[in-house]
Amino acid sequence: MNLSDLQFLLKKYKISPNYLRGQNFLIDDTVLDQILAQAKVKKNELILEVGPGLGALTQRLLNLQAQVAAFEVDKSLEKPLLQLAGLNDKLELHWQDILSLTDGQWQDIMLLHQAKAYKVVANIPYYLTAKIIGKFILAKNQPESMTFLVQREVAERVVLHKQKHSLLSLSVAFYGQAVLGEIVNKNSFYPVPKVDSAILHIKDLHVWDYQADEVFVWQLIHRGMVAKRKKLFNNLLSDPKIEKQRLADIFIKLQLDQNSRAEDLSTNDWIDLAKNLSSR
C-alpha cells in the first residue's frame, strides 16, 4: 500500500487518523516484506494481529495463507475491515483491546482454528510496545515469536543494551533472545511520526527456568528500579527486611559495585542476588 492508496481508502471510509491511538499508517510494501521475512509465517499457521488499521499487513499475511486473528479497537475501521474478512475466511476479527484477551479467550481461540501454536505479528503503537510484549511474554500460553514495528530507540535498547539494562529489555532477556530486524525510515508512514521504527524479532521464548525464585527477583528488579538515578545499594534498602551489611556482604561477595545503578546488572547478576538475599 503506497500513499495514493492510502489516502484513497482513507477518503472512501471517512477515516482521519487517531493521534490519541498513536495510528500511523505503514505505506512502505517493502516494509511489509521485511516484517514477514523476520516472522517466517508459514501456510495454515495460526498469527494474532495487533491492531490491523486498513489492513495492509493482513491482507499480506493471508496471502501467505495463514490464519489470522486480528484484534482492533477502532470501530473507524470496521467498513474496510468487515470488508477485507468477507473475502477472506482465514480472517477473523476480534473488536477488543488486546490487553484485555484473557489466557482463556486465546485458548478457545486456538482450539476454534485448531491450532497448537501461535505467532504474533503487528505494527503496534508505540506507547503500547511495553505493555503488549509484557502481555505475550508472560502469557500462559507463549507464542513461538513475536514481530512487531516499533520505536526504533526502543528496539535497540532491547537488543543493544550493552548492560544498560531497562525494565522492558530485562523482560525480553529473561523470557527469549531479541532480534534487531530493518530499520524504518519515518518517512515510511503516514501521518510521519517524528521518530524512526525497527523491526523487533522476539524469539526462543520460554517460561521462568532459573534458580531464584520469579516473583522475588522482579520484586527486587522493580525496587531496584524505582528511582533510576539512584544506587542500586541505595533502592534496595528501601526494604526493611534487608539488612545493610548483609547486603554489602552480598555486593562484595558478587563483586558488584556499590555504587552501581540497577541498569548495569544483567540477568545473571539479579539471578545471583536473590539467591543470595533468599538465602540463610
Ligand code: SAM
Second form
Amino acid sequence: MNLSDLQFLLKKYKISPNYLRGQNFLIDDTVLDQILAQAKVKKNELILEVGPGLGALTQRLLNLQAQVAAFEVDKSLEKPLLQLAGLNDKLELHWQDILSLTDGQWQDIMLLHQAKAYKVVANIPYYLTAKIIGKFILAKNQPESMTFLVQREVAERVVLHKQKHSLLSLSVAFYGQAVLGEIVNKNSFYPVPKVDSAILHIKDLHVWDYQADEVFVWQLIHRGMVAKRKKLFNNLLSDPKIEKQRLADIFIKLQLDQNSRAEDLSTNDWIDLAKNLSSR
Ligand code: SAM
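Would you generate the structure of this protein in the form predicted in complex with this ligand, following the form predicted alone above?
Let's see the whole complex now, leading with the same chain.
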C-alpha cells in the first residue's frame, strides 16, 4: 500500500484518520516486508493482528496464506475491511477492543482454527504499546512470538535499555527475549506521526520459571518503582514488613548500592532480592 492507494481508500470510504485511536497507516511496502521477515509467517499459521486499519498488513499476511484473526475497535473501517474479508476466507474480523479479549475467547478461536500455536503481528496504536505487550506476555496461552511496530524510543528502551530498566523492559526480559528490528522513518506512515518507529520482535516467550514467587517479585518491583527518582532502598522501606537493618544487610550481601534506583536492577537482581527478603 502506498500513499495514493491509501488516499484512494480514505476518500472512497469517507474515512479520516482518527488520532485518538492511534491511526497512522503504513504506506511503505518495504516496512511491511521487514515486519513479515521478522515474524517469519508461514502458510496456514494463525496470526492475531491488532488494529488492521485499512488492511495494509492484513493483505500481506493473507498473501502468505496465513489465517488471520484481526481485532479492530473502529467500526468506521468496517466497509474496507469487510471488502477484504469478502475476498479472503482466511480473514476473520472481530470488532472488539483487543484489551477486552479473554483467554477463554481466544482459546475458542484457536480451537475453531485447529491451531496449537499462534503469533501476534501488528502495527499497534502507540498509546497502548505497554498494555498490549503485557497482555500477551501474561496470557494463559502465550503466542509463539510477537512482532510489533512501535515507537523507536520504546523499542530501544525494551531491547537496549542501557542498564536502565522500565516496567515494560523488565516484563519482556522476565518472560521472553526481545530483538530490535529495523528503524522505520516516520514518513512511512500517513498521517506522519511525530517520531520514528522501530520493529520490535519478542520471541521465546515462557511462563514464570524463576526461584522466587512471581507475585512477590512484581510487588517488590512496583514498590521500588513507585517513586522513580527516589532511591530503591527508601522506596522498599515503605513496606512496614521490611526492616531497615535487614534490608541493608541484604543489599551488602547482594552487592547492591544503597544509592541505586529501581531502574538500575537487572532481572537477576530482583530475583535475588525477593529470595533474600522472603527467606528467614
Ligand atoms: N494496521 C494498519 C496499518 O498498519 O496501516 C493500522 C495501524 S494503526 C497504527 C492502529 C490501528 O489499531 C487502527 O486501525 C486503530 O483503529 C486500531 N486500534 C486502536 N485501538 C485499538 C484497540 N484497543 N483494539 C483494537 N484495535 C485498536
